[in-house]
Structure formats: C-alpha cells, structure tokens
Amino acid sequence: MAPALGPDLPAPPPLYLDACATTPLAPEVWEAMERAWRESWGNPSSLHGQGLAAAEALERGRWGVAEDLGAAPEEVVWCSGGTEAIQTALLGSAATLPPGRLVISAVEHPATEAAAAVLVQRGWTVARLPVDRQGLLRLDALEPLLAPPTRLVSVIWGQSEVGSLQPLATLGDLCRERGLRLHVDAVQVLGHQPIDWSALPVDLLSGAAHKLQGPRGIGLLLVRRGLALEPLIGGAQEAGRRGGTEPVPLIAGFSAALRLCQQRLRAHGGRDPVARVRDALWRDLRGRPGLELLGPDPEDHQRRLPHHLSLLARGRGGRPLPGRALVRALARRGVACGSGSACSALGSGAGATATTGASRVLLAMGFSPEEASAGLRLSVGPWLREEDLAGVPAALAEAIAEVDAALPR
C-alpha cells in the first residue's frame, strides 16, 4: 500500500499504475518542500535575511541536482516543467542559429511537435526520423537527415506511450561529428537510470520533477557550458536564461525526489528496482489471449523504460478495443492506468489524430488507425510491491470482456 504523503495529501489509489503521467509525492519530498516553505519563503533576489535564506536554498537545490546528474551547477536552468524545458531548448537554440532544418523523431512528445510547428513559422523546415514497429529509431534512415541544412536535432530518449529507449550514444556521436546541436527529452528517463551529463554526447537535456515523485510545476533544462540560448521568458534570473522569481520550495522538492532516485539506483547497481514490479506484472499477463505487447521486450533493459508496460487488447474476432474505454473500465475496478500520452486532450490533442483519436506514435510505428486507438499503458513506481498487483490480470480480463461486449457487432 502507498504511504501517507502529508497532513493534507491523500495517498494514491492502492493500484496507481500511471507513473508515466504523474506520480504521488514521496514523503521525503513533502518534508523538504514543507521545510522550504517555512524557512526559505523569501525572494531569492532580495538582499535581506529572508532573501538570502531563499537564495541559499535555491542554490543548494541546484548543486544537489547538478551533483546527481554529473553536471556543473551553472548548467542547470529551472523551468516550470518538461514542456517549457523542451520548448526553451528548441526555440531558444533556434533563435541563436540561422534558419535551417530541425530533425525530430516520428514519436515525439506533443511539446516537441508544438515547438517544431513554431519553427516552421519562423522559416525552418522539419524532418521526422522514422521508427520501426517497436518505436525505435530507424538509424538506416538517419544519415541523409543529418546533412545540411540540418542544424538542430531533438529526440525523445524514453518514449512515454510504448516505452522505447533510443540509442542515445550512437545518435549523439553522429551529431557531434557533424557539429549539430542535440536536445534530448529525458522526462521519462530522469530518475530511472543513471545519467552522467559530463559523459553524454548531448547539448541540451530536459526533465520534470513530477515524473519521479516530485512536485508539479518545476522542471529543468541542462545546457552545455558555452552554448548560446535565448530565453522564452526574459529576465535576470537563471543567468538571464529564464526570467521569473524561482519557486524555491518546488526546487527543494525536485532535488529531494532526484536524490531518492539516485539512492535507489546506487543500491541496485544502477538498475531501477521498480523494474522487478513491472517484470512480475508482465509475467502474469504475457501469453494471455487478446493481449499484444507494444514496444520493446521488457527483458531488453537497454531498449525499454524499466517502469513501463504497454499493451494492445483485442476482443472477439481480433478486434482492437478502444484504450480509453479500457482505462475507464479498469478505473471502475480500482486500477488507475493510462492510454496514449497524458498530454493529449482526450484523443484530439497533439498526440492523437483529430478524426479518429488514434495515437500518432502507434501510427508512426505502423499500426492501423483502429489499432492505434487501442493502446493501454501500465506504468509503476516505488509505492508498489509485486504482491500489490496480484489482482490486475483478473481486473484487466473483466475490463476487456466489458468493453468487448459493449461494442456494436
């Protein structure tokens, strides 16, 4: 069962399996934030005692996150979340470069797609690198896309819908050889595997606290030293790279959450221990009639997020069952999970086609529109144990039967 999270915070449902959408605050995070609200409530730009206390807490959070990620403190830029970090990386970089071509993958987060659309309006062109049936980059198609006029590349490291982990080292080396600026959306990866920024062949990296039991409303962008970047929000804060009074308590929460993740990773040889929970669930589900795995094999630790499982459910006659209907049916049985990107608005947002509600990610992977509307995502976190999930297979079987029976023949 999940722990109590604070005096006014309810615990998540006993079977909260939607970690890729957001996560409950860890108790230690709540405590760090409460302490910051109490002791560091001043404006960190002020020169009196309250301001100096806030400034000290702000920089303590920055140094802590930098240490955990192998970065220098001055390379950490605080943002409001993953979306702002991604768009600052792309729009802020493009503003310092002559118009050219942006290369992204065909399975990007809606935040990246939105930034790409803005760049098109500013005279850039956009090319999408195709993926295979598992959502992995087609490296055989990469070489011509890295030729001029490409100036900027952005890739989602861990795909939130299907769990694929892209070959970042290979891509980064190719970009370095050609002098191309590379941004990586690490929102789903941060906290789930060790990251050594000093060794990554990457120029910009974005992350968000609420994916790792931290608070919503705070994200980060790592910016390689010496790299020019125009701010989206002007101001003197964050070395002129992001204006606005910094939210010190949220930063304290981010730092505490990341530190917890790092401790778990170190204690388990660099592998996220929640993978055991995910693997146990997959052992109970694999081979069941009507269920098809989406994305790489969970046993392939190099190519799949450790906390992620995605499925396509079929009813009688092999008909794909709508993922959102399954999510609602599972919720009625006490299981909270997801379908598609949490940042797509009910099937008509940037992550889904407007007419069918089909996932753009699954369409890019070669699935039919009907199949691309049938994705189901189960993502776990450290608040769960293997025994907590014993009832999920039966609940899923009931949900499949309910949704299948309700569909017209």
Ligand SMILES: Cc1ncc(COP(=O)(O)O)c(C=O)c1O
Second form
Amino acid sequence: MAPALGPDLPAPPPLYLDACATTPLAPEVWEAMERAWRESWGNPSSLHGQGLAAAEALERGRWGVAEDLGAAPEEVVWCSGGTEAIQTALLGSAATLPPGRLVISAVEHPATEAAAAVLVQRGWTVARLPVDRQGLLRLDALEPLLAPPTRLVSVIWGQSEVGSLQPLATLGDLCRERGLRLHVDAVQVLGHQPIDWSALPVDLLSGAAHKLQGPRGIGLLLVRRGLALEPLIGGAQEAGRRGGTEPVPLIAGFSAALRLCQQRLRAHGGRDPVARVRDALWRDLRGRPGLELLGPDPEDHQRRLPHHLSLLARGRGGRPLPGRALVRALARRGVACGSGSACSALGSGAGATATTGASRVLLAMGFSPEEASAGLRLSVGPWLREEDLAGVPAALAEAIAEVDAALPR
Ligand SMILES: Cc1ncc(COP(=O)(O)O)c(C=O)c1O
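Let's compare: the form predicted alone is above, so bring in the form predicted together with this ligand.
Let us now look at the entire complex, which starts with that chain.
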C-alpha cells in the first residue's frame, strides 16, 4: 500500500479575517512575479542582457508605484518591508540631525517603538502624543510637544489594532509650519485609500506589499526629493539609500498589487469597496450582548480604516475575555482573525506588554489591563464577499461561550 501523503481530506479553508496581519497573494500579483522570475531574474546592476532586463523591470516597478502614489520615481526607495522602512526613516533621518526630541504617538507599531529606543541610546529624547478612548491623537496636547527640542515626528496613520485614522493633514501642516520632519507609517493605509504624495504635508512614508495582496519581503519608503537620509544598510543600490541587490520579482509583485488596489479604488470613487463587507459584518455584530466596539465608528470613514473591525468581548458578569483565547476558539471554527498587532512570534500581538499580555495600544486608550488583553480584530479583504461572513456571528457567539466557560470563576 502506498504511504499516506497526508490527511485524507484537506481542512476547509478558514474564513481569513486577518488582513491587517498579512494577505493572500492576488492571482495577478502571482502572475507578475512568475513572469519576473522567468524574464527578469538577473542582477539589475549587471551590464549584460539579463541585468538590463532586470533593471528595466525594476524601474518599471518603481515608475508604476510612483505613478500610483503621485510621487517621483526617485522618491521611491525599496526595502524589505514596513519595519525596515520605518526604521530607515527614523534612524536614517536622525543620523542627519543633531540629537533632539522625537515625537511619536502612544499607539505606534513596535517597529517605531524599536527605532525610538535606539534613538534614546543615541542621545535623543522621546515624547508620546496621547490618544483618546478611540485611539485618535489628542490634538489639544500636540502643540507644546512640537516646540524645540523636537526635530522629528512619526505617526501611525492607520492604527493596526484599533483602526483609527489619524488627522494627517492637520499634523502635517503643524509640522511644516515649524520645519519639523514628519514620517508617517502608512503600512495599513496603503492600498485602502488613494494617496497623493505630491499633496501630502509629509516628508517620509512607509508601506509594505504584503498588506495589500503583494508578497512579503518587500516594502517601500517614500522620501521627499532632496531630503538627507543615511541608509540603514549601506551600499550603492537605491541611490545609496538602501544597499543590497533589489528583489526584482518582489518589486514586480508590489507594483502589480498596488495597481490592483488603485484600480479598485478608482472604480469605487476613491473608497475601498471592502468597507461594505466590513460594514455588513458590523451590522450583524453590533448590539450583541457582551460586544463592544474598539476604535472609531466604522461609519466614520474619515477616522477608521475601511477593512478593519476591532471588538472587546465580555463574558458573564461583564468580565473581559482574553483575545488570544478567542482567536484560538474562532480558529477551531474556521475563522482566522487576530487579537491585536500580529507581529509577535507568539501571536500575542506585538503591542502586548511583556508581563501582562495587555495591549499597549488599548492601555494608552484608557482601558484597564484586563480589558487591554481582550481585543479581537476582524480585518477583511477583497477575497471575501458579504455572504461569506454569514456564519461569523454564530462562530463568535460559540467562541465567547467556550472561552467564558473555561475561565476560572
Ligand atoms: C501599522 C504597521 N506598521 C508597520 C508594520 C510592520 O510591517 P512589516 O510586517 O512589513 O515589517 C505593520 C505590520 O503589522 C503595521 O501594521
């Protein structure tokens, strides 16, 4: 008898509601990458046919992304992903400035927090802008923080755990008036709303392909023309701003993924149609006992990411239920979702504090440590239709009952 090659039946594919962690490749992206692996596999710095083909594909990718974002091609710097883009923006900027103060929000991604920690070692101070109960910047607290010795400001545009969209135009104008350099972490925003870099009052912008159905391992940093920036990784590529042979097939994939997003946005008047799927899910869930919305109202398009829903679930007696346990209980029912920022190997959420598992982001929003361990994130993408989600409310109700029953009384 032939050895078994695996289980008899593959498990049904789970409902993938974890778009903010990463996304499945779009078929068109797969095709673009396959073509690039076959036709443009050379080193784009080589001076022969294979090199020239790769260089052409590399620049085609750069031009495409620049065109879609309203940037000049030379303002696009490729790197490995969001984390590297953010760290290049902050550490690379600080290396060109005398030490001063970095202002970030209290709800940044750990990549920004990590860069801030390095800057502290280099003689900088760091101030954190407070946020309100919805995770939105408290603009009333902003002005004093923008005074000297602040030189650098970095803000997460779309918050990955609670979906808040920060008022970038206001912040940008205030920074411009004071000559402060502003970086924006647009990792969750890219592909979900039109971005016109030429009109944004921002100096640096980070993005990553894998959040928009592109491949992992490729990100971009937009760098305002003429801005001095030290590389994080030295080398001749990317005009000296990021060393290392460029991964042309990944860049082709990034460019194809962004083009798809742009087409989708354009076809829907600049609004991400996936919001309809998220809105339908929220309509089915809102008002259910024990469920509380985290972050801004989904109907407030100006203030909430279109693909994002986050909830706090409570059991009997109003006790907050651990988000990680809910995620596991939902996974057993075929629903893949997240309990916060997904960047930790444990899946506990990179925003979780080391000792309590509570989310830094929710703590900063004023939730108690117990509540801050109870965040649940459902984030959707174009691979889902409204009708696919019909079973999610029942699965969530079951998961809540299971986790609640298992908690010690
Ligand atoms: C807002 C935000 N910034 C930065 C990152 C880091 O991006 P990457 O995973 O590409 O390093 C993420 C990823 O979760 C994110 O959501």
